[in-house]
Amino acid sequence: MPLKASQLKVGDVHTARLVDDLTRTQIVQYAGASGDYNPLHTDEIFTTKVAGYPSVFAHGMLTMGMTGKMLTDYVGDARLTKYGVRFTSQVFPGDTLDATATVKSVENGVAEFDVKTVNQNGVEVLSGYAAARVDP
């Protein structure tokens, strides 16, 4: 069923995990998904020795996409409007990552949204915004 404006006030929060130690096998998995192979996401050593990363790291549309699930979760299928995102932080295997998306607004059936992902020592990895349709 989906959100409600009625059930909505600015400062609302709703929070919901998203991985719980993310994997390299993940990752991977989501490289072939996308056809995205760049090898700072797939070779350790390319990674490592040769562009000096402490470790492979997730693609930043992996982190886009489960937090775009957070918010369909939220206010349902098929319901948003809007949502972009800015990358702010590297996401590498092992991290848990929670997402926030707070009430903005709530206006003419049309809730608007600040989002945050951060990993397991509080660290932003997104920020973004998302907007809506809800039903009265």
The other form holds:
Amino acid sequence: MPLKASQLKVGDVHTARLVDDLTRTQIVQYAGASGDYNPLHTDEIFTTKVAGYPSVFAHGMLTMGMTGKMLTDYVGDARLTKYGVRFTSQVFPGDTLDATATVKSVENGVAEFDVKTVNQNGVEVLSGYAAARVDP
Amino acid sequence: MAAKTFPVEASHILMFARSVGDENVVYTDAEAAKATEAGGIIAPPTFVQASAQFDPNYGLRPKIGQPWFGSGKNPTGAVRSGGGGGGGGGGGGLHAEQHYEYHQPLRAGDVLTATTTPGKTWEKEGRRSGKLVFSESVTEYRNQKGELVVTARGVGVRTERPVEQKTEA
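Can you switch from the form predicted on its own and show the form predicted in complex with the partner chain instead?
Once more the chain from above appears, this time first in line as the rest of the complex follows.
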């Protein structure tokens, strides 16, 4: 159900667990669906031996996509007007991610949110904002 | 992303939604989606990233008959010539930022045309990865009626060395 402006207060927080123990297979699934086959995400040998990372890591856009589910579950379908993020740390297989939307403002039928996703160590992996149309 | 035409299909939306762990019926079930406010299958917020599938020159997809830089017999199959950046962590680069503006719902059955323009380029000294070179690109996605559906702004970054990991908050 869409949000109602009358029921939102600045500072309200919505939180959701995005993934528990991220699997390499889900990263492969995202590569296939998105078309981004960068071996850094799915090819352990290339990533450790050539690129110099400790293991494959998730596409930033997978984290943004999963965080998007938290937002659309909260604000309703087809309600987002803006959504933007910075990728602040890498996400690795085995990570558990939690995302938060905090109400920043509610004006003229639009609610604005601060958005943040953290891993199991409390390290921020994504930081951004969103705006959505809300009902009166 | 320089996809000429990007047909937005329900089965592709289903696969994409599953891959981000979202089985909302508005993405996955045509009958149930009819009863929602959206009135039919729509695409999730980051779906236009999958326009890469329709970009003939996309550098992060193996091309038939051409060497691929990922592992096969050897840890890498080709020396890369760089490229990428902007819209989504191109070759050698990482994806630093992504921003979307939604002008109307993106629906299964829409056929999008993407127009990409390069944006700013800037440099920064990074604590965890040496010199960083950022480059921005803006892509407008219009539907079959010529209406603007999504504006996407991507920032790619090329790092001097692999990013060191933060282990504590």
